[in-house]
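Only one chain comes next, encoded as structure tokens, the form predicted alone.
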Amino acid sequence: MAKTLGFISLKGGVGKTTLSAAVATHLVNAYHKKVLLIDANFSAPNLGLHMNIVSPRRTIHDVLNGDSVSSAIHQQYGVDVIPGNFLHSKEINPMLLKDKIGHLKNNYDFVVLDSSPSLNEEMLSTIIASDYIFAVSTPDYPTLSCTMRAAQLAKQRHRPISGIIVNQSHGSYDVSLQEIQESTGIPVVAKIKYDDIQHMALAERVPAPLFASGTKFVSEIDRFCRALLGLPEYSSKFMKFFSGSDERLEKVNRAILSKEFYTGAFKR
């Protein structure tokens, strides 16, 4: 049965949708997993643009209004995608998401949910529907304060966040991973340096792992995906010798995450 991964944030512009698309695409194309990717940002959906699905015939909005789930699945880049419709005007009930996709989990290895960046029923629907939740944050104090609020909501719903993915790191200006982890109480499982490749890939509507496979961005996505699969991390002697405290911390956290995924310790 599929593991449902929810990617959340409480602040737009942190790269949550880019990461959701990249993780789903990499799991399919690098590790031959079967993945369903769903736009759960119902009020401002744009996952379809990241996956080059510009005018979908059916969307998650139609599913929540009674259409069959299968009618809204579009295959792109090897991934099964249920996009959203930013022109949809009918009222929907976001809390139906878990029930609507529940029976599909037998058909996939992973279901990836790209959540709304707002503290509302849309984010709550992703939290409730997910087996594992990952908060995407940039390494600055305003965004981290939002991340802590999202973590509080998840904990209240008995869905603790499994890890933080720090995106758009700029180096010396960042809050350290140790400080992020201590202030949030959540392990940092990936740190992705700022890279124009994210914007370039979006401009071409191609997920970054397929747009430019040899980049540092994709290498970090690969390390995260290997943890999800319970696989050991690739690392050279050079990287072991020159890695800093942040790199060592995230590597330890990924090893713990990998073991938990492999043993099913987080499974609900």
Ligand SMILES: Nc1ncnc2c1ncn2[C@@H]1O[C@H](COP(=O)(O)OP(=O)(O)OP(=O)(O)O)[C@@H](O)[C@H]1O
Second form
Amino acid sequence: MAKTLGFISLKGGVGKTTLSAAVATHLVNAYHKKVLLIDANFSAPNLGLHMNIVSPRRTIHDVLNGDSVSSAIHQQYGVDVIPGNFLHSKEINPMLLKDKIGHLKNNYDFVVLDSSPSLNEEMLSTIIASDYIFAVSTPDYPTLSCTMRAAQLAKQRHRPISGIIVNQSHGSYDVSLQEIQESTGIPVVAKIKYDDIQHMALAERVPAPLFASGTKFVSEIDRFCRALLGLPEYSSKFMKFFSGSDERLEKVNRAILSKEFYTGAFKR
Ligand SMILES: Nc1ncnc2c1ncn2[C@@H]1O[C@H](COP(=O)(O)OP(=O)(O)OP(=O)(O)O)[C@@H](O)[C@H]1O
Ligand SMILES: [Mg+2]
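Output the form predicted in complex with the named molecule next; the form predicted alone has already been displayed.
Entire complex below, previous chain first.
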């Protein structure tokens, strides 16, 4: 039975689609998992542009309007993808998402939902359909205040956030992981540096793990994926010696997450 992972944020442009595409692609290509990746950003869908599905024959919008789910699945980079239609015009009901994908969970190891940043039914549909929610945030105060609001919303729906992924870190002026964790009450499970290669990968429409496999971005995606699989992290004496407090915190949080995934402790 698949675990459904929802990537959410209340701010646009933080990296939800980039990370959804990277995690899905890496789970398939590095760990041979079966993954269904869905564009749940209904009003501004663009997962297709990250996954090189530019003119999909059917989309999540058609599925929500009554077409079969299987008719909207496109295979790309080894991943089963249900893209969105950015030219959609018909009304849709986002709250149908969970029911529409429910029966597919037996066919996959993971279902990955790339959410909308809008504080409305769109984001709520991902929150409700997910077994595990990850909030993506950049390490600055304005975005973190939005992340705290998203955490509050998820909690009100009895869907607590499993972890924060800090993306587009720049170094010196970042809010520290300790502070992020203390202010949100949510463990930080990954910290990904800003890397121009993401723009190249997007221009080529190839997710990072396939575009530039040796980068720090992909190493961090790998560490996160290993936690999702309940696997221990690779570590060396060299890394132990040179890791700072942020890295140590991340590592402990991921070990806890890994254990929770391994034992199913978070499973609803
Ligand atoms: N670690 C990173 N380093 C550099 N650029 C990044 C990184 N992560 C994402 N980006 C870039 O940031 C931009 C926004 O990313 P993305 O579309 O994934 O955000 P999003 O949260 O899904 O946005 P939206 O809420 O609008 O859907 C893209 O151009 C992407 O290539
Ligand atoms: Mg997006």
